[in-house]
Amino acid sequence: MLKKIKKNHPLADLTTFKIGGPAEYFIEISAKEELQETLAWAKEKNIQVSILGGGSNLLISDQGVKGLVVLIRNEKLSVHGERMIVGAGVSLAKALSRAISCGLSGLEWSNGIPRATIGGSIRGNAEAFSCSMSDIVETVEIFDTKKNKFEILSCNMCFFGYRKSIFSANKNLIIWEAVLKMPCKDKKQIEELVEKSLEFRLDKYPNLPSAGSVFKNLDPQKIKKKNPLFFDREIKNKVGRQGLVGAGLIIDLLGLKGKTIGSAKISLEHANHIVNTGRATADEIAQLISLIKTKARDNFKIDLREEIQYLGF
């Protein structure tokens, strides 16, 4: 099984982004015992490792990463009833074909959503359109890598919140697997969510290699606390969904839509989007990133907190 990792493995093209330098040691993994495997393997080397999902959610440095970059590959689907067990490689555009063929719904407002995978969304809580992951998340089936062994924890012990769980938390869970709840609904119904999801990312959202939303969005009660005279200016009558302030009215209000760096721009669709508009590199776009929290910090008093993740910096 060691046999399949390699050496200096090139990342970037396993990403939405399409950037990043290569892994110093690559595997996919598809079954429990080689997961167990390659993790004894690196213990027993002293080589760090990292957990890569459809990579729709992640910058990747330049240099690449050290250590062992693992990409989970359970494709497992099947349906039962409202049931989905489904692996945390399975994409949300798999997930959500079958759901839709089964009459099942809860995944309708993920259709567009490019590359992300089961595992990645449950990690992340992914959502849109007030609805997300928790919703439907009924077991998910884990490998704890200090108790080396595989555990299920139910919706209550994954502490799911606004784009975090116990998994973003805890980088010692591993997500191999998950049973989704879902009720069944008319399939016209569900078809007609589903395209109105689609229609709303084609309109919204830049069509250019991206890691989508770059920031959280932000409670409107922490901005008027520090700022108080803007919230009630800019604000107030723009809290959107969820009762949040999108953190791309912030950048819009900043004036930075449209800005480059190099080839990383911040798209003129959705400012909170970095785009890559050609050749791209992770420190374009990190620059990018930094100059927009010190801006939003020292123009408006407002700490953002980026969503995407990093690797390898």
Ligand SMILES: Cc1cc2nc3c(=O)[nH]c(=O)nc-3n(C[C@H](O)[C@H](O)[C@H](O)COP(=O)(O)OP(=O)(O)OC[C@H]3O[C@@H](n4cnc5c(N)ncnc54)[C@H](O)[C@@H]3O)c2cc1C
Second form
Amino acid sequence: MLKKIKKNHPLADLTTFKIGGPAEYFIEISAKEELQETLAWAKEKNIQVSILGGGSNLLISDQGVKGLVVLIRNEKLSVHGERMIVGAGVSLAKALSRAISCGLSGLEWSNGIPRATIGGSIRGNAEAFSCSMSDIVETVEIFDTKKNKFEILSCNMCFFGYRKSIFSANKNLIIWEAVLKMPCKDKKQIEELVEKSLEFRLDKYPNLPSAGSVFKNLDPQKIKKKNPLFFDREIKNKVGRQGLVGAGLIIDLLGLKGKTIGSAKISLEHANHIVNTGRATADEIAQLISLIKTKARDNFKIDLREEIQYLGF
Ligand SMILES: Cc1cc2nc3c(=O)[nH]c(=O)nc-3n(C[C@H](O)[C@H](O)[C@H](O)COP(=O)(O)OP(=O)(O)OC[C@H]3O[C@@H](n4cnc5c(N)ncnc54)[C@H](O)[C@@H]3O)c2cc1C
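Moving from the form predicted on its own to the form predicted together with this ligand:
Entire complex below, previous chain first.
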């Protein structure tokens, strides 16, 4: 076994939910050669590999994760004019802080999102307030586990969409580094947006461990097609800025705000957040998710899709 690999490594504290069992094998990787060597080892031993970023969009099973969990720790960060070269393991907070000091705009929306890394955020095309990672990604350096080599993808090749990218569709691609193109802006303007973003989150988000929004927002046309009466009565006038219907609205309409199973609770502040009020288990969170999905389907003919990712299920 490679020297740095640990066995039965606890993962709960590496997630914002603070939930989940250990990784069978675990390694933190900060150098390219190490990544290549580790993946070769896992391939040879036929060990399944999972990638961990900041753990802010993850539900890890109570039983833990079989195989090898790789925590990407590439913390490279440098600025060259309007370009930021940033490792996948750099937190959004750190990248934002450097952007502010250099007068670069494009990450203001992320202020107040805990732990999220550049890698996880590119994978899910993280966004808020109509700004997203895809607006600033110029290129992404990836390791393709099938081809066993590093490659550079342009933004177009990443096929970004709402909460998706080529990386969410293809698990063989590990994000290693990115070049972000961020326009120069007046520092005061940047700081104002950064403040606003934090204020919004402090006001709207629960102050307990969560993984952010559990479900993706919805296309209003799909709701209209399946359930026109419900659409006219409850949804028509509540379509959000991006032309989507908040999943939180649907959960709220189901009367599920505050619903609790064990120590897992649907937040009273934001119905699309499930919080860990103490010692919640992954099983309790999963039960709440399943309850919401069943009720949304049975009552409103709506198929809610998870935004959070599962590990070890
Ligand atoms: C309080 C709170 C508020 C939030 N608000 C927002 C918000 O406003 N907007 C938003 O978009 N999200 C939000 N989130 C969700 C979350 O922060 C984002 O989805 C974030 O981008 C996930 O990044 P991460 O590094 O934590 O990824 P993780 O949770 O560690 O992983 C998520 C997925 O990405 C994969 N992954 C991670 N790193 C890599 C890599 N290097 N290469 C390939 N795959 C990788 C993992 O395998 C997993 O499938 C919020 C979360 C919390 C807790």
